[in-house]
Structure formats: C-alpha cells, structure tokens
Amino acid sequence: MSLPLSLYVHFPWCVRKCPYCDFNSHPVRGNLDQTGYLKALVMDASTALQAVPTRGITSVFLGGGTPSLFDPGTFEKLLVHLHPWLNPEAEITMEANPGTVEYQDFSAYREAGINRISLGAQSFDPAQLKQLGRVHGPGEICTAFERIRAGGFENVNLDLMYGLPEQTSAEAMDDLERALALGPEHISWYQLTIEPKTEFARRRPPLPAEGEVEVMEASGRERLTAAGFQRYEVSAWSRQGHKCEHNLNYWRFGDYIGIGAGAHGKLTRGGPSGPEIVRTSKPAQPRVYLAEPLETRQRAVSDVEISLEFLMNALRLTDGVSADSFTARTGLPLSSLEPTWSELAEMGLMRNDRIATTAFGYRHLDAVLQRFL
C-alpha cells in the first residue's frame, strides 16, 4: 500500500528569535545566501525523491523560521525543480510573518506556484506582541492580509494564540474577533505553552490561571463554531473545504520527506517481516547543512514507539481515523491496542468503531494518551 507523501521544506532564518519559540530558527546576520540555500535544497530534494520515484507529492509546506524572508523567485526555482514529483492539485503552503512581508508582492508568490499562505499573527494586542518578541504590530497584520488577498490567495490561515501572559478571557476573545473580521479560511488557534530551552522557560512570564484559560478555550470554541468554522484537530479550525491537507497527512500518519536545515521526515519502507518506519533528520545548523546538504540521520522506529506515535497523531483529530488504517500504516495488528482501547471505550472515553475519542474523551485527551503509555 502506497501512503500519501508530503514534503516539508525548512527555512531556518528569522528576523528575531521569539522567546516562546523552540523551532530550529536563527536570527539573520548579514545577507541571506538565497542562491546557496536553494542549491542545497535542490540537491537534498533530488536525492530524497529519487528514493521514492513512484510516489507523487500531495502537499508541500514551506516552513521556518520565516520563509517570507526569501524572494518569490527562489520559491519559483525550487517548485520548478519539484514539478515532476508534484501532484497537479498539490497544496503548497508558505508561512509568512507580517513584519517581513510589507515590501513583497504576493502575486509573485502566487505565480511561483504557492497556493496557500499561513500568516503568523499570534495576537492583535500591541503589548502582547511586544512580550512575544514579534517584529510586527496589529496594523501590519491587516496590511499583510490585504496584500495576500490582493495577490490572489483564496486559502489563508491565521495563527493565533491564547493563554498569553496575564491575558484575560475578554482580551483573548477580542483577538479572536479581530482575526475573524479579516475573513480567513482557516484559523490555527492554540494555547501558549512554555517549551524547554526557550527564553520563556528561563524567565517564565506570569500566565493566566488554569480556570481563566478554560474559559478562553470554551468561549473561543463557541465563537468559532458560530462563525462557521469546523474544528477538525485540537487547534485547527477551517471553513468548508479548507482543511490543511499537509497537516492532515501528519495526523493520519502518512509519510513525509523533510529537507532543509533541521528538517525531519518519516518514511515507510517494505521489509521481509512487514513495513519498517524510519525517521530522518537533517543537521540543524544552517552552516553545517549548507556544507553537507545530503547528510541525513536515520532511525528505525520500534513497534512500541510506532503504536504510540500513531495514537498521539490520530487522536488529535476530532473524528480520529478508521480502525483499518492502524494496521495499514503501522504494520501492527489492531489487537496490539488491547486491552487499553476496550477499557477506555467502556469508560466512555473512546469509540469502539474507530480509533477516535468520544466528545467526552476529547476534552481529556492527555489522560486518554497517558493510559496507552
């Protein structure tokens, strides 16, 4: 069985490292070597894709860092190179930050082949944006969104966070209202979490009380539903026909190739005793990657890890996945989920007809996953 195949391309540079960010990102110092990085990506992609010559790419995600620091021409050349592997209707997303796009012509990104934009708004509150280390203000979010629409994009995501330092539920709802007023097709609405090895982990800001965050989540869920958005994953909301296909492939445990500094991938290979899942990773430091773009670390995933990874992805989806897809995508028998699955179903936390939580179980997803550990 051939699994869907996606491509993730990492652009590790940004204007400034945000204090909450644990992604592989590096502040720009001097001029970006766009030509050199493009050459490395092309070499990396060619080698990786030659290993899967019969599989078409269903989606591409240009992430970072801040990909919108790169010229449209760089993406055009990359996508021209990828064209033989791209499915005709492939979703091609580029992340953009409002503070780095004011001089870019988005029609050029559209002409390059990009058909979806994910705009990192995070908040519309000037004080919060400053605390979050963002390089833009509320007005630049609106300006960037207008430029994206003027460039011909009809599929736009807004990233928005709640549970920000000392934020009230009223302030979180004001952010959400301002995001809805722009009219995006998709909203990624997620809670700020303090990740290890970030500036916020070293100097923890005062976060709202748990009860206040719960009010934000419940109020936001109600407002997004009333506005015509469908929640299909923990933090993903879309209008009809605008789910993010790339992220759906992750959550459904499809395969993906990762190219670029610090990129990760997952590939399923056939073996004498069944499918083998391999995780790949590229050197994180841009200078190391540029020197050796073909260097790739590989690690076979154990059966125990595969089962848990599958559940940690699939159960994030509000409707989960079919029971058949577990064996199809892991090579493991469905019985390997027992007796925990049946026990959780009896407790009203999981459905017994597919690998999915009940509505009650979805509100206690961490506890459900803990049982499988």
Ligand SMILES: C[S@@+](CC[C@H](N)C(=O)[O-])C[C@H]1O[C@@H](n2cnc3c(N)ncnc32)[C@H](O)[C@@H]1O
Given for the second form:
Amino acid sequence: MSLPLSLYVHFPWCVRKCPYCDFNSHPVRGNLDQTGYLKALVMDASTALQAVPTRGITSVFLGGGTPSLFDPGTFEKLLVHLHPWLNPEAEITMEANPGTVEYQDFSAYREAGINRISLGAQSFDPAQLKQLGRVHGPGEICTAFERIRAGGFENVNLDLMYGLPEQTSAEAMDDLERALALGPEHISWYQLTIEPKTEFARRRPPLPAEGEVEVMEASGRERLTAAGFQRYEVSAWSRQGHKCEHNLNYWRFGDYIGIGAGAHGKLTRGGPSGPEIVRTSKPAQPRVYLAEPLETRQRAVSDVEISLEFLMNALRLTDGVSADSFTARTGLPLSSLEPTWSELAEMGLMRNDRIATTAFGYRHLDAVLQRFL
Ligand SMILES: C[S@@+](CC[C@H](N)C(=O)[O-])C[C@H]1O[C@@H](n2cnc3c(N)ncnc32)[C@H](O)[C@@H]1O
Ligand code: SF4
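Target state, the form predicted together with this ligand; input state, the form predicted alone:
Okay, now the whole complex, with that chain kicking things off.
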C-alpha cells in the first residue's frame, strides 16, 4: 500500500524558552554548531530514506524550535541532499521566529528551495509578547513579514494565539485585525493551552473566563470568514488553494518520516496479515541525538490505537475524510467503528456518508471523540 509520504525535520534550539511552550526546544548556548547538526541530519535522512522511492516525498516541514536560527546555506545543503526523494512540486515549509529574522535576507532561504514560511507572531500587543516571553515586539513581526515577501515567498502562514492571560475579546480581535492587515495566505489561530511541565503550569497566569473565550472564537470565526479565509481544521484557516499540505497529510493519516532531535514518524508497512503501522522517535536531547543520530525507537501500534488515532486526526478536519480512506489507511474494516458511528449519526453529531462530524458535532468534537474511547 502506498500512502502519501512527508518528511518532518526538527531543529531543537531557540533563543530562549517561552513559558507556555512544551515543544522539544532548548535555549541555545554559545554558537550553534550548524555543521555538526547538518551532518547528523544528513546521516539520519540517508538511513531513513533508504526504503523510500525517489520523488516520493510530497512535503517537508522544517520545524522547531527555531529553524530560522540556521543559515540559508545549511538548508540548501540539506535540501540538495534530499533532492532525489522530493516531488518537484513538494511544499517545503520553514518555521521562523520574528526575533531571529529581522535583519535576514529571505531570498536566500527561497533560493535554497524553501517555498513556504510559517512565522510565529503570537500577538501584536507589546505587553502580551513580553508576558509570553517572546524575543520580539510587534514591529519585528511586520519587518519580518515584509522581508519574507521581499524574499519572494508567496505562501506565508502566521501563527497567532488567543485566550492569552487577561486578554479581552476586543484585544484578541485587534490581534487578528493586525494579522489580517499583513495579508498572509494562511493563519493558524491557536487557543493558548497550559501544558504540563511548562513555566506557565508552575506559575499559572490568569486566563480569560470561558465565556470571554467563546466570544473571541465566535467573533474570530466571523472575521476570518469575512476576510476570505476558510477554516479547514480546528485551528487552521487558509485562503483558497493555500491549505498546509504537510499538516493535511498528518490529519488524513498519511505517512511521515521524522528526522532530527526528538522527531516523530509514522510508517505503514505491509505485514503478512495486512498493514502494520509503526511509530518512530528520535532521541530528544540534542546532545544525545548529535552523538547517535541513527538511534530510532520503533513501536508497533495496536488496532485499537490505530482506529482512535485515525479519528483524532480525521475529525479535526471540517470536512473529515472519505469513508474509504479508513480501511485504506488503517487496514481495519469500517465495521470496527460501529455501533458508535451510527449512534453518533443518529444523534446528528456525525455524517453517515463520510468520516466527518456535522457542523453541530464539530462544536462538540471532544464529546464525539470520547464516545469512541
Ligand atoms: C513549534 S512552535 C514554532 C514557532 C516558532 N518557534 C515561534 O514560536 O515563533 C508552533 C506554534 O505553536 C503554537 N503554540 C506553542 N505552544 C502553544 C500553547 N501552549 N498553546 C497554544 N499554542 C501554542 C505557537 O503559536 C507556535 O508558533
Ligand atoms: S520560540 Fe517557538 S518553539 Fe521556541 S520556545 Fe518559543 S514557542 Fe517554543
């Protein structure tokens, strides 16, 4: 069985750690050893890609951490190495932090082969940015955005968060307005969550009341729709033709290879009794990864987990996925979703022609997923 295949590359360093963030990111100390990390990534990629046909990869995501701490030349060398495996049309995204790109020439990243930028704006309110521990102010977001456009990027995402400490719905809308004014093709609009083991979990900031967050969401949905954006996933909004192909592949339960410190992968292999899904992970500590870039943990996923993971991804999409793709991507019969699927359809929470919620069910996504647990 051949599924779309993506490649995720993790860059685990940031200028400093933001208090809300639980991604595998570490404050950079001294000089970044770009050559050493590139060497490890190339070894890692060569091994991981051995079994992959050439021109097989449909998207690459250079994520972090803060990949924009790395020079364009480092990405160019990596992408030259990956070139035989990449589809000519592959979407190649790099995450950038406005605090690290202010003075950079983005055309060099474009020439290296990157064709999409995801810029971490988070907010345009100077006090919020400070509270979020960001290394930039609102001015740097706008400068970075201008440089990205001047560098020739026509596909740009802005990451924005709402439900920030003591934020009012008017302030959240102001952030959205400033983001829209820049004219990105895509906006990822995330509600701030307090993740265990983060600084915010230890010293919980005062978050807006649930009712206020609901007002933010309703007004935000209206504003984004009026501005020509379509919501296609819980937090993802895009203009026509600019959905994030890489993330779509995750949500549609495609396969992906993960390389770099702490990267995760998912691969489907043909087994004697049907497809077997394996999850892979790399050592999270950059020091350990640099010493052992070929170390990969593998774990076969059980049928019950597969079915649940499929639903947890597919039902995040506003349109869900076709019923056929369940068996094609999990190897399990559709009947394994019964009787819950039919019950939810009868309650008006799920469609019965696709694996998708109804508009009503989408507003109660957690409850829908709970029923499958
Ligand atoms: C891996 S981060 C990478 C972006 C880049 N390092 C930056 O911060 O500018 C991806 C995005 O996840 C979002 N994010 C991170 N932690 C979050 C949290 N606790 N709640 C909601 N969104 C979060 C932020 O919007 C962030 O830009
Ligand atoms: S810059 Fe991004 S990845 Fe780094 S700590 Fe902050 S949110 Fe996390």
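Residue numbers count along the first chain shown, from 1. We call the rigid core whatever largest set of C-alpha positions still superposes within 1.5 Å between the two forms. Fair warning: this is a prediction, and the values are worked out from it, not measured in the lab.
> Comparing between the two forms on the rigid core, is the C-alpha shift at residue 55 2 Å or larger?
Replying inline: Yes, its C-alpha moves 2 Å or more.
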